[in-house]
Amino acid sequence: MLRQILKVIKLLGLKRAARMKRHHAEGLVYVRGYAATCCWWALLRCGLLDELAKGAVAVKEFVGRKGLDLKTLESMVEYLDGIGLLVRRGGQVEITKQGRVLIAEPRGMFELLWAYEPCFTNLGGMLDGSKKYGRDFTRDVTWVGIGSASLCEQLPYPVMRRMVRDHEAKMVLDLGCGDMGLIAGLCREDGEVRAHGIDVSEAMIEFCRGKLKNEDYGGRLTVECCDMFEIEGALDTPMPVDCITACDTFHEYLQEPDRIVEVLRKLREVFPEAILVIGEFCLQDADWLRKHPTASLEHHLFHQLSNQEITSAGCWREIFGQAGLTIVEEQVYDLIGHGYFALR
């Protein structure tokens, strides 16, 4: 080896090999991100990260019992060895402790990033004009309900549920409940709480359905395809709701924020009663970001691409003023770029 590397530097120069290596070394992090997380999306979908997490695989009984083909999942499994990520013990594939790492709080960057992979695999056709999100392609909404209850269970979700148990709600309809991540939590934290989800996604719902089979919290937690625009004569929930909770809903409508205020006054006289819980993006600033890249760029660039708009916790703020509501506590993380309102 050694000889190989003499020969290499005489024919190009210790300089310029020096660099050479260098460079390819700082291109291989974005090569080899892009690879491993194309893997790494590949085993999360199939189910053998959940499997690992709970010990050793033998490779070709799984592959067996899942219908996959085995020169695929092979040929992931080596190359996530050779960067640390899997180790391969005969037959068997065990996760190392980088790779659990991947798999414990990251893991909703990863599902929320294949969620929005359609807009970077037509990145190119949107850049020319002869694609267009919304009528070429999408994001993958159950994905997107499935990341981000992954991310939201962090810190949103307990701020959130915090929130609805010092009002002491016991029945609460979740707007826009995605993966029912945040009302699942309420019913799992207080045998007494009810929850109903809706969503506009009948795949979302489906996904739900197929999870309450498992486990429904004794019936109090119930589903349903529901706009929340035409909320009136549409809820099928048991009644009264005294918590209404909505987390990263409205958002998606700020570009028409007079169907904002519109469903929150709706909100209002269908239940006169309940607080209102909402859990809101706030837009962080490109220099703040600049000099602190978090996965907030990301989460922008997402949202850019399928033209959503993230706005100001003060802009927040007017819209809820022009729905006649008062904000009776309020939580800011600029650090996340997350706001928290309950609002009667």
Ligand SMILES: C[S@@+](CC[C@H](N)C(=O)[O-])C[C@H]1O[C@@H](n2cnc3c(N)ncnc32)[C@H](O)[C@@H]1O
Second form
Amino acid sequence: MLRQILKVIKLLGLKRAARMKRHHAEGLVYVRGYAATCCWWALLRCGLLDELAKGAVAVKEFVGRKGLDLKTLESMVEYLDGIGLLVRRGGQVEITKQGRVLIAEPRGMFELLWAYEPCFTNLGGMLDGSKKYGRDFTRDVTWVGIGSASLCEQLPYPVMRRMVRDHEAKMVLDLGCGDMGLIAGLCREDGEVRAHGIDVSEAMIEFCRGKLKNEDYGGRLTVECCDMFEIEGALDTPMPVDCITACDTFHEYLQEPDRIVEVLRKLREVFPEAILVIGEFCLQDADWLRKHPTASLEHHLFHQLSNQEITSAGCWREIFGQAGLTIVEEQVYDLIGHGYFALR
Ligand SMILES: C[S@@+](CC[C@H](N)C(=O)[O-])C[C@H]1O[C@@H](n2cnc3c(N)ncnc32)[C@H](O)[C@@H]1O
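Would you mind giving the form predicted in complex with the named molecule, to go alongside the form predicted on its own above?
And the full complex, kicking off with our chain again.
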């Protein structure tokens, strides 16, 4: 090996050879990020990563049980072994410490990126105008819910649940409930809480119903497919709501802010006693973001490619004011570009 290296240096010169090696390493970060992410998505979606979190998995047995292609799985496992995320031992595969990290806190980033993957696959078409978001393809909303809940469990949900608890709310209506992460946690933490989630996506509600078969907190957690703009009289389950929650739901309508004002007013009328606990994205300062290039950059990109807007905390205050709501408590975390508001 050393002889070969010396030959390369002799041929190219030390400086050029060293620069080429360095540049390749820099480019590889991106190429490997893409290849590894694609493999990670496939293993996440087929359930292998969750099984690996519990212990070693026999590759052939897994493939047989799930009806998968052995060669494809083995290729991915070999690659991920090579880059240190998995390790092969005989016919078994295990997850490494580094791999475990990726299915801990960052898991939601992979899930959310998968939800918006159609935007990336169609980027060329969007650029030349042959493909349009909404008309030719959309995000996968079920994975938006799954990824959003994984990420929100880390800070947004604890903050919002604390706000709900502070107001001693026991009957919670969650708008745009996604995979029910927020309200399932409320039911888990307090045996007296009853929660009902609504979501406009039938696929999302179908997914939730699957989850409810395993755990519905003694019937205290329910869901329904419903458009929050038609909430009046639309609920199958009339309930004396004392808290309305919505995490990252309203910003999807920022292109028509009047509709948000209108629906907030309507909620106020239909549920006059309820406290509103709203979590929303709050635009971060562009200069700050340039100095601290956090995952918000990818998040902004997802939103821009799918025609969604993000606005400032100040704009949310205006919207709440126009709807006749008063801010009882506010917490804005510029660090992650998220704000939480308790409103009456
Ligand atoms: C970004 S996700 C957030 C999901 C969830 N609240 C969470 O905390 O992860 C937005 C959700 O709002 C739902 N949604 C969008 N418009 C809606 C509407 N008009 N009525 C009810 N749900 C809606 C979407 O289907 C999606 O599940």
